[in-house]
Amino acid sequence: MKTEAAAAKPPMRDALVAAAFQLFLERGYEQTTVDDIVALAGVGRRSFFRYFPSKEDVVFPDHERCLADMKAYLVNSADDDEPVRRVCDAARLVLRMYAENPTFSVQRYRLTKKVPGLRAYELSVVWRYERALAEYLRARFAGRRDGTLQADVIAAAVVAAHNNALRSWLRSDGQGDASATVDHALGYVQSAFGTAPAPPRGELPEDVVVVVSRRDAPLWRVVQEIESALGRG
């Protein structure tokens, strides 16, 4: 039976992340070694590398899980799901990951800005998200003219819109409604590339009437032509 103290002790993976960030903030990223991290966490080097392949990975401990969740979400899409809306919703899974722990997310953002190597690592992670979105869209757009091009452009647009809004939220120290900010940004992608939902069964869309008339035609003649097109003549 676990004691109360043991139950309160964080899992080893979380303890390593907490120890790492404590040292990064106190000493700096470059000045902190894996040996320093495991000493503070009270574990051995082997335990560290069981969870994290490198020191860079401890800065991004949640991205592998989030990427797996995104891929599963896309794989489980229905045939009638609107593709652009689906990839926008998949991107919101990344936002949810950041919003789960705003303090940690803001600390990571600040650290990443200071360390070029971490910035490069982050870009590689972002590229993997974009590739997952593009692969889903390529499958949905198979057979379309320029389907691959459309898929890649839309995936890049989703990632750009999401990251623009996410960084804005992080720069504000995690204040405000992150979901609303990201929804606003992804709305641009949806309006530019998405397909409007079909009207409910039994409802017809409003008619659009186009009338071609001579430039010098009198106004009464134009009105007459419009009425005739509408069946009111």
Second form
2 protein chains.
Amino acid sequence: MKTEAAAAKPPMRDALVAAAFQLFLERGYEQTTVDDIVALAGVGRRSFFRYFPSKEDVVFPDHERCLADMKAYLVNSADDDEPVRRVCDAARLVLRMYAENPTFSVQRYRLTKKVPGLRAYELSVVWRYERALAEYLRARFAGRRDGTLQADVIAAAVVAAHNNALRSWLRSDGQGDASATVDHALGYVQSAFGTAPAPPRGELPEDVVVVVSRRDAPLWRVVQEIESALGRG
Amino acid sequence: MKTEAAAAKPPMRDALVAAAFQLFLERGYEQTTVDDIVALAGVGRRSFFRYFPSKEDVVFPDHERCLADMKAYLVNSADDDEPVRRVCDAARLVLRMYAENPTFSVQRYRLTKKVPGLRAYELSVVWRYERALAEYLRARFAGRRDGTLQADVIAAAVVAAHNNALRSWLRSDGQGDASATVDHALGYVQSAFGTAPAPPRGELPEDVVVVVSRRDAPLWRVVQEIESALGRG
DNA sequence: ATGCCGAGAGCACTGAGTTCCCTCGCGGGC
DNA sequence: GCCCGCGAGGGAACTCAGTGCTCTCGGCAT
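Beyond the form predicted alone, can we have the form predicted together with the DNA?
Below, the chain from earlier opens the complete complex, with every other chain and molecule after it.
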């Protein structure tokens, strides 16, 4: 018995994360060695790498599970629901994970903003989410011309919109409504790429719509006008 | 004098890249140590890190210059040219760099596809391009509602389209027309977000256009129809 | 010549990640 | 009860990337 080492029943993984963040916050990421972390947690060095394949992983302890959740969510999609909406909803799963622990998420955000190595690592994490979304869309767009192109572009746009909203929420220290922010951002992407829920406004003639626009207007403005004309905005 | 060491006049940076790729191709990236590379190049270990901050950097020897070119290109933009078109053109700079050395680019592509560490590093390289594009768009969209959101999403879409086309070209071993592929991919993004060149087709009535569309069609299809109706596609 | 300077060589050190082996506790078969 | 296996953890030793430091050499100006 190491006096106090194996105290926590849940597992020592959590103890390692806690010890790591305590040191990262008071001393900085690069100034903290893995030996420091395991010393504080009272475990052996080898055990750290049992739970985290690298030092960076301890900063993103729950993304592996979240990615698995997202993949499961996409696999369980019905064949008749709108693909773009579906990937937007999948992205909301990630936001939900961040929103579950606001203080932890904000601390991590400050860390990743400062440390270039963590930014790079975060990119590879985000990339895996993006690939999961893109793979789903590629399958759904299998028949289309330029299906993989559209899948990749839409997945990237969804991730970018999600991250834009997420970071703006994180910058505000977790104040404000994260869901609303992300809904708004994803709405922009859906307006550009998706077919929207199309609430049937009965007074429009079915299957036909007429749009009038200045010819030199920027195309995104034209799109906005069309959206409102279609009752999709 | 080390018999044959300091042979190359241009500089030894190129010799290091050549030695590195020779070993990477015949032995694999992870199986090659920095000591192996400098031994083959006949230079001292410390000199390697003079030219390349990390082992990964030797795989992307020209991206630093290319990123600088892109930033310069964006800074030299006129205030009255269309932002989305401008970032698409900036992305083409990257393609041009790849197309200058097709065999090198294909070798590197095979390498990055196999080695997870290199994929991760490539992400951080791509991220810097994306940030450059996004910063430019943020400045151009400064007044707009959701300007930064649109900037981030469009930058991500441009990068995704560019990479989709680039990778398809690389997968074909550098056969085929890289420019045409990338033009097509970027055209899709411009159709979703940009205003197109608008070649004045005189026979349309000025300032007014009429569009007919199925109400449940995906929005991007509506956009395509509008573009062709406007003579912009 | 002398003194400066920049490029490179060599060396020692830190710290991440891995390999291999040891210990301990626990349950299950005999 | 005893032994055996087994899985979780501890810990030494190793490889290798990356950094800091010093020394040297070759040019160049004063």
